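Next up: a single chain in structure tokens, the form predicted on its own.
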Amino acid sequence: MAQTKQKTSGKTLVAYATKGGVTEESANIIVSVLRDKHKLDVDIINLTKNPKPDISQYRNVVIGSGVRMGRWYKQALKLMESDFYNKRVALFLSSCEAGEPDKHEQSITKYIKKVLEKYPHLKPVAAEAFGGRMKMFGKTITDNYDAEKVKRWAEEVGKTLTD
């Protein structure tokens, strides 16, 4: 794997946790408009595979979840526990919810705002939730997820992460 040149922000971390897959994509488009737009130099990992990750080396941290049954995964929020001292951390989901025009600001208290009161410590530089995608019995029911939302807001989160 080709190094990209590290600019003076340092190292980046999109930590993720998914089931059905949406947020997993989310991330994947975050990290390439981080390394391609933004040459940050960026590692991503599965929390559900990978539920412990060291932060110690990174200097920004994006921390992304899906949502079930109106609950964050466990693995995202163990990962909220840590400490960011001297980080810049950004969150993002992914929410059915979160992606009916209506519902998204009262999306953004329910998932995020109330989230972080839990977490006083976490102050993000960005945050924002997505849409997603419903299956069931391996069919989708509902699917209002936005690529270019997430790309959009990845493209902002960049430039915070090499101010």
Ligand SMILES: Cc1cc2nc3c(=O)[nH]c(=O)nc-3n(C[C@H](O)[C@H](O)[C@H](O)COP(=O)(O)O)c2cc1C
Contents of the next structure:
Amino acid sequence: MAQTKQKTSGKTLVAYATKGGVTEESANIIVSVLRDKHKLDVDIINLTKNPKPDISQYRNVVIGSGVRMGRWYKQALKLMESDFYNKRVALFLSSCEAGEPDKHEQSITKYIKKVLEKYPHLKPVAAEAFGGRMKMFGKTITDNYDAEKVKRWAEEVGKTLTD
Ligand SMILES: Cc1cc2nc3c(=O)[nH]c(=O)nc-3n(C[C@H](O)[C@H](O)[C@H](O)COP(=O)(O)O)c2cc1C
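If the one shown is the form predicted on its own, what is the structure of the form predicted in complex with the named molecule?
Once more the chain from above appears, this time first in line as the rest of the complex follows.
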């Protein structure tokens, strides 16, 4: 039986923090693309359940978080404090503001560029903010999440992570 050969660029971790589930959906899409299209050896971790993953074995770390009240979730921020020496890091966010076309650019500034100023050791190879979903009293009031956009981003990021 033919076997798929995995690339030797080291293992990849996709670690995410979610409250409403959207960041988990994106994490699953990213993992599928990195495994199926880029043949990477990928582990996935829910930071809410496992807030202190051992990242030493990974060459690539993809960190995802939702945004509420203008802030990333604390488990993702905690992971961003890690020593990423010799590792490639990519970041992604779920934010209803980022999902509005006219607010996307400003959300990148607010939620990615400004946040990264506090983590000067962290030089991500890629960072993107996707849309999100918001519910009130069980009813969806905003849904500007675009799974296809996540897939396309993962396809591009995968090229960088396999270089
Ligand atoms: C209480 C609450 C506060 C929120 N605050 C923001 C915000 O400040 N900026 C933003 O862009 N989206 C905000 N959102 C929308 C979230 O970013 C959206 O629900 C996203 O899907 C969260 O990711 P998650 O589903 O992985 O938890 C908020 C949503 C809730 C429920």
